[in-house]
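There is one chain below, alone, in structure tokens, taken in the form predicted alone.
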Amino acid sequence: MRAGMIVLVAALSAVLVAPAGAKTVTVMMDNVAYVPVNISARVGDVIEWKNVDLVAHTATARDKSFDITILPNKTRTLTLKKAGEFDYYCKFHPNMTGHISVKP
């Protein structure tokens, strides 16, 4: 019974992190670049930042509506939650920098 109850509520847990149909678009931290540079999702799906640098990197927004730190060798990631046009770099090396465009 127990077993059981584990499974639902993981299974209930993984329905609840990301919604049907939602993807991962992956961007990578290579060379004080991000690659790719400009990436389009959708409203719900998450963006997947891989720091293979062996410095830290953010992704922050232009607009102030993310700032996120990833350190060497780390990855971290953002679920979407409005549509528009983000402009992103990072606060360590104001050069790099991406854009994600985001359909509802």
Second form
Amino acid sequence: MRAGMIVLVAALSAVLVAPAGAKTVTVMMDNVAYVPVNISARVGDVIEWKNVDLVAHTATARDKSFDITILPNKTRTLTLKKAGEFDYYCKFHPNMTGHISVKP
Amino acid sequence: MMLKLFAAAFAAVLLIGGAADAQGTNSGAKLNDAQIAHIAYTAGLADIANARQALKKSKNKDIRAFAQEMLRDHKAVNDKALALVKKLKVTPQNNDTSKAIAKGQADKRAELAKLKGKAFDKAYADNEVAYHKTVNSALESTLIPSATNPELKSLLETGLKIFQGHEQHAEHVAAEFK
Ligand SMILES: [Cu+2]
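Having seen the form predicted alone, the form predicted in complex with the partner chain:
So here's everything in the complex, that chain up top.
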């Protein structure tokens, strides 16, 4: 029952915020790491970074195609516009690295 | 030279604690949680003071951004540490390691105060690399293993990851001035 509700709410919010079929992938910033480290998505999908750490972090693409700062207890999103393999890291803590694989 | 002396003194103090620990004895040299909390807090304060000096003296964009980050992150970790010792009803206890850290970095700032422009920027960046290295190895080898309270240990572990990030970031900044 509860699972059904969550699916329904998720489906409704997907309709409200994104084109049909697009999904949101959540990446936590926790204990100076992206969790999960590797994600895959499609063009049009949304990546949502949730920072639950003590300090601000960034999601900065090595190829500079995105550079987002996320303060503690904040969430920021990025809509994927092009396919490709994107390595990214935190400018403040370069020991934090992640990867997004974007399919067309 | 000063920095090497400071690092050696710091390491020596920590080694004494570590040696007692390795023997499994609980001699007077082993650091307790109140001392460990004091050391971690003092290390943060020293880097905040270093950052304030850099913000006063430097016009370099990367140096200033790094210093802002140090202010922000070390304050966040120290605030969390203060809240934790309050919750645990522990009074941080001053000790020789804390004194060596505070004096070492105060001496360093006195040395850096005489420098200007690019010479200051380079010296600040180099000191941030060396200082984070020293503090991180102390956390890894002595402070974290010696901490007995699990919440203190966990905060130190999170701190270590954040400061390892600072060490790498400092290395990138320092590389510009080579
Ligand atoms: Cu970060």
